[in-house]
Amino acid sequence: MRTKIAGIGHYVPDNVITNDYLAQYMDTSDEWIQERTGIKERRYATKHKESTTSMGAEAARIAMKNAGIKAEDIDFIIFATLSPDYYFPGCGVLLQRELGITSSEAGALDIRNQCSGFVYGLSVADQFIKTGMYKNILLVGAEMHSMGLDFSDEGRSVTVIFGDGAGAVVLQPTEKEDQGVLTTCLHSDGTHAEELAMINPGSHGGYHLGTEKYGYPDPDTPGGVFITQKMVDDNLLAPNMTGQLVFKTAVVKFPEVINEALQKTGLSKADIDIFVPHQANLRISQFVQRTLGLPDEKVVNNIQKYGNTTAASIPIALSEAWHDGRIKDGDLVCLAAFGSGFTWGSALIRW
C-alpha cells in the first residue's frame, strides 16, 4: 500500500503587493529586493475577509473537486501553518468547520514545522494511509504572513520576503507499484532555533533568552507571560532572522536530504523529472539546482510572484506545476524544504 496525491489545489489572494509598494513604507527598492531574493511581488490577504483558515479552505475545495470526492468523505485533516488564526485552537478544527464537515467528527492535526510543514505533514499522512487507518486525508499548508510583519526599516530584511496563500492535497491509498509516495526523510537541529523565529508573544518567560533583550520584566513581577508593554514599545513582536546563517545552512541541508531520499529508493538525480523546492529564496533554489545538476525545465520556481509562503509554498508550486501540465503521470517528483527550527525534509513521489 502506498499514498497517492488524488487531488491538488491552491489559492492566493487577489491583492498583489509589489516591491515598489513596500518601498513606500521602508528603505528598500525593487532592485534591492530582487537582487537578494528574486522576488518581484507577493500576495496579501484582505483583512476582515480572509484568514489562514479561509485560504486553506479555498485550496481544499479545489483539491477535493480534483480528487472527485466531497467534504464529508474526508476522514482526517492535517493543517500545516506558522500563522494560525488563533494562538489556540489550531486551524485544523477551524478548517473542518469552514468546510462544513463537523458531523463526521474526523480528527484534525496541526503541524508546526514552518517551512518544512508540508513535507512533515505528507510524511505523517503517508504513515496513516499505509497502515490503513485513513483513506481520504486532507493535507493543507496555508499562511497569512501579512498579519505579523514589521513594515519599518528594522524589519525590512524579513518583511520583503513573505507573502500569503494556501495549497492543499487529498491523499488516498493506492496499490499500484509505480505510483505514490516512495519515501520521506525528516530532520531537525534546534541548536540555532532563535536565529529564525518569532519569539514573542510566547510563554518562555525569558528562559535562556535574556529578559532585557526579549522584553520581559523582572522575574519576580507577576504576569507578562505573553505580551508586555516593553515588547510593544521596543518592537519585539515581529519575526527574527539571521539571514546569512539560514542561507549557509539551507544550501547544505537541501542537497543532503535530497540525496538521502534518492539513496533510500535506489534512484539518481537524473531520474528526477520535477523538483519542487520550498520557495525560501530564489538564490537558494538556484544554488541547489546547480548542485544537483538539474536543468531549468525540471525545477519549479514561483517565488518571483508569491514570495515565501512557508508551509504553503510547496503545495502552491506543486499545484501550479500540475495545472500547467508540467507534471505528468509516471513523473518522479522531488519535494524538499528547509526552515525555522531548523527543520528540513524531502519526499519522492511517483505521480
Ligand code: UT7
Second form
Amino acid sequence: MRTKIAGIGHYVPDNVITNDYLAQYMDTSDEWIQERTGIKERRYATKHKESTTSMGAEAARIAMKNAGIKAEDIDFIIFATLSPDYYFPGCGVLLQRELGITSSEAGALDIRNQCSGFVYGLSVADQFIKTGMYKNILLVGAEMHSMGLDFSDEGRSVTVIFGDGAGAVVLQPTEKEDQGVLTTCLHSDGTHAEELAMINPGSHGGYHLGTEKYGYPDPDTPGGVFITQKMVDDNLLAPNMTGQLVFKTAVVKFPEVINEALQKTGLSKADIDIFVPHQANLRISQFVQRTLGLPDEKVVNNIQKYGNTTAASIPIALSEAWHDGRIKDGDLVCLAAFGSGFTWGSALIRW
Ligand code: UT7
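Since the structure above is the form predicted alone, I would like to see how the form predicted in complex with this ligand looks, so please show that one next.
Next comes the full complex, and the chain you just saw is listed first.
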C-alpha cells in the first residue's frame, strides 16, 4: 500500500507587500532584494482577522473539497509551522476546532521542522498510511511570519525574505501500482541550530548562550523567566540568520538529498517531471536546478510572488502547479527542502 495525494489546496492573504513598501521601514531596496533573492513581493495576513491556523483552515477546506471528503472524514491532522498561534497548544488542535472536527477519534500532531516541516510531515503521514493506521490524513503547512519579524534596519536581511500563507494536502492509501509517495529522506544536524533561529522567548534560561546576554536573574531566584526586559530592550525577540552559511549549506544538501531519493528508488534525474523546491531563495533553487540539469519547465518557482513561506512554501507551490495543470497523472514529482535546525529532506511522488 502507498500514500497518494488525494486533494490539494493553498491560501495566501490578499495583502500584497512590495519591496518598496518594506524600504519605507528599513534600509533596503527593490533592487537589492530582487538581485539577492528573486523576491518581488510577498503577502501579509491581516492582523486580528487571520492567523496561522485560519490560513491553514482555508487551505485545508480547498484540499478536502478537492479530495471529495468532509472534515469529519479526517482521522489525523499534521500541522507544520514555526509561527504557531500559541506557544502551546499547537495549531493542530486549533485547526481541528476551526474545521469543526469535533470527534475525539481524530488525532493532531504538530511538526516543528521549519522549512522542512512539510516534507517531514509527509514522511510521518506516509508511515501511518502504509501501516493502515489512518485513511484520511490532513497535512498542513502554514506560516504567519509577519507577526514576528523585525522591521528595523537590524532585521532587514531576514525580514525581506519571509511571507505569510498556507498549503494543505489530504493523504489517502492507494493500491494502484506505481502511484503515490515512492520514498522520503529526512536528515538533520543541530551543530548550527542558532544560525537560523528565533531563540526567545524560550525556556533555555541562558543555557546555550549565557545568562548575561538575556538578562536572566541569578539561579537561586525561584521560578523561571520566559521573557526578560533585556530581551525587549536589546531587540532579542526576532529571528536571526547567518545567511551565507545557510546558503552555502543549502546548495550542498539539496542535491545530496535529492540524489539519495533517486538512488533509493532506482530512478535518475532525467525521470523527474516536476521539481518543487522549498522556496528559500530563487538563487538557491536556480543553483540546484543547474546541478540537476533540469529545464525551466520542470521547476516550480513562485518565491517571486510570495517570498519564503517556510513550512507552507512546498504545499503552496505544489498546489499552484497542480491547479495550473502543470502536474499530470503519472508525473514523477520531486520535493526537497532545507532550513533551520539545520533540517533537510526530500520526497519522490508518482502523481
Ligand atoms: O528558508 C530558510 C532558509 N534561508 C535561506 O535559505 C537564506 C539563505 N541565505 C540567503 O538567502 C542570503 O544569504 C541572504 C539573502 C539572506 C543575504 O544575501 P547575501 O548575498 O548572502 O548578503 P550578505 O548577508 O552577505 O550581505 C551583503 C550586504 C551586507 O552589507 P555589507 O556588510 O556588505 O555592507 C548586508 O548588511 O548586504 C547587506 N544587506 C542588505 N542590504 C539591503 C543585508 N540585508 C539587506 C537588505 N537590503 N535587506
